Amino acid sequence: MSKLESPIKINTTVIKNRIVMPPLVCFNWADRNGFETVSRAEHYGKRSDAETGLIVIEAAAIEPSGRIVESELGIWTDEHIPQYNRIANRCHQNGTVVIVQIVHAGSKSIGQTVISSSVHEVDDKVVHEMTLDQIEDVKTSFVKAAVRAFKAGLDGVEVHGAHGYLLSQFTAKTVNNRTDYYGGSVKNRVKLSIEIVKLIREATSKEFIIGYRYGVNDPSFEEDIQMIKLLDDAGVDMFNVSAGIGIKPFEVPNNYPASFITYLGYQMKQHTQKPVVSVFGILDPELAIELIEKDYTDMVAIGRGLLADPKWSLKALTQKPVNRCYQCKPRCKFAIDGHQCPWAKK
């Protein structure tokens, strides 16, 4: 048996194998008020069918006004928890563990007028420097959104705190230039995730996952690592790590053989003792059973190989080839809307 088909404790749950998919946001897939208009039990329940261990529900706005786009899930009223719990049951049918990323997208929110950690530029918006009430706001919301998570019957959430959206406009010391104690040093810059943390934590239960998705922000990993440590301590049981603001592509150690973007969950792996997720760019079941079996990461997020095929967990584990994804050009064009993959057509 390979690595990558033995389970991982994440908190109290187990999960059945190290393969995750990603939130990855099915764009023009719900209306304007948050509610799914394609049915993501089924979407998420095929790839459940086919032996993934833990599914992240794609991002879900806690408020409307900190949407990214208008056509994101929302969970910003209990009236949305029938469309989590549907695809909490179907999910739990095939014993994948599922949860869903939580998101404010702070200055990349809709809209014109806008909120953040500080004032800066961004193109065709006005951004405003979030007052502590405001921030308040902000935190009470992330907590509402865990909770009807967690009524909904999800096995947790994941904090949305990197690729730029608010909490990463926090931590970032690029765009945080606030003088109180939000702002200024490692620990003041984190202070505001890890207060969502524990107040979710608070109004949930012990075993609930909370996830965080964290954004590397500094090229040298000093701070970053100084991060991991703190939300570590505050509670955190899963670090799914990306981008966030500030680090750029660079040339990774000859000898490893992924991505610049998932070799940032191999160096904040060596800082915590919570399960890693790497991700970005992993459409191989060999590059996915390498970066498990040399402890590169501790499970591996297949974005858009399951988009490309549902089966791609089950394929993976039964050594069966698998769909690859095109990599379509300009963009994917599943990102523009599902249906348009040139998978979805075959």
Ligand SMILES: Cc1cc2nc3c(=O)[nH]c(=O)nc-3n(C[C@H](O)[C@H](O)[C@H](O)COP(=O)(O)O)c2cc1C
The other form holds:
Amino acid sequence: MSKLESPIKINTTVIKNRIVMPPLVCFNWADRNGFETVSRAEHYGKRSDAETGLIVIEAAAIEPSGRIVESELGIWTDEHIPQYNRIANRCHQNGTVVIVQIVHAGSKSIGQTVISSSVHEVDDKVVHEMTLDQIEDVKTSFVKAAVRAFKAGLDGVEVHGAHGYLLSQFTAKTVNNRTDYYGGSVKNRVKLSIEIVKLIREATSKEFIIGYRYGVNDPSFEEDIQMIKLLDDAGVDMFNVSAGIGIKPFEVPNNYPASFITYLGYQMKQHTQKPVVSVFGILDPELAIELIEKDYTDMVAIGRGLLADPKWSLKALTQKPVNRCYQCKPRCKFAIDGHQCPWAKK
Ligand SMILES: Cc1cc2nc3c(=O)[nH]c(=O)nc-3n(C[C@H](O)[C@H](O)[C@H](O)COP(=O)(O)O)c2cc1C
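Could I have the structure of this protein in the form predicted in complex with the ligand, to go alongside the form predicted on its own above?
All chains and molecules follow, beginning with the one already shown.
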């Protein structure tokens, strides 16, 4: 038995194996009001039928004005709850644990007038520095979104703190120039994320999983280490480690078998006792097994691999060959339209 199939606990919930489906927006699969137009119970259900241990449902917008794209799933009104309830019911039948990523895109939101930690240059947009009232409103929207996930029967949420979206815009000193208590020191820049995590805990339950997609923001691991520690103390149960703003590729040791982004997970794992999920380019089961066996990570996230092959997890656990993602260039076709992935067409 490979360690890939060994259970792991996140907070009090046992995940049956180490395979995670990370959040993957299904572009053009929702209407302009945040409702699915293609069944997510079916989409995630198929990956759950094939033994995926943990599914993180794609980014769901906490406010309509904080959407990454117009066709993004919403979680800003109670009317959205049933679509998450259907996913929870479907995936729980297989013992898959399922949480949803909640996001505000800040200056990367749709629309021409957008908000962020500080004013900065974004093509074709007017960026406003958030007032303290607007910060309070965003906190409330995050918490209400988490409560909707809780009511829908999901096992938790993942707070999106990576990829240059709003919370990244607060943690990154390259963007955040505030002079109040949300700017300046590491502690101040991560304060909004910490407040959100604590409020979600108060509004849900002790057991509710609070994951955090952590973007390693710049080449200074020193700051990342401090932030991870503060988030850990605030009650984050799991870190899904990815890139933040402006991360530059760097060399990884010769004997490390995966990408530099995957390596970030290994680095962060040295500084928290909470489970760490590592991601990027883990397309083959052999690599997933090696990363887990060598303790480079606690869990592996298989993104495009699970889009190309809904049975990726089962095949990896039973050591069968998988449909390999083609890594389409210049860009993943699923990231243009979910139906355009060459594997979806087969
Ligand atoms: C189509 C597509 C949609 C994505 N949507 C999200 C998202 O909603 N939230 C997020 O944090 N990352 C998102 N990502 C990044 C993935 O979670 C993952 O980190 C990335 O695909 C690298 O992993 P992979 O090499 O296994 O695909 C997306 C990536 C793709 C290709």
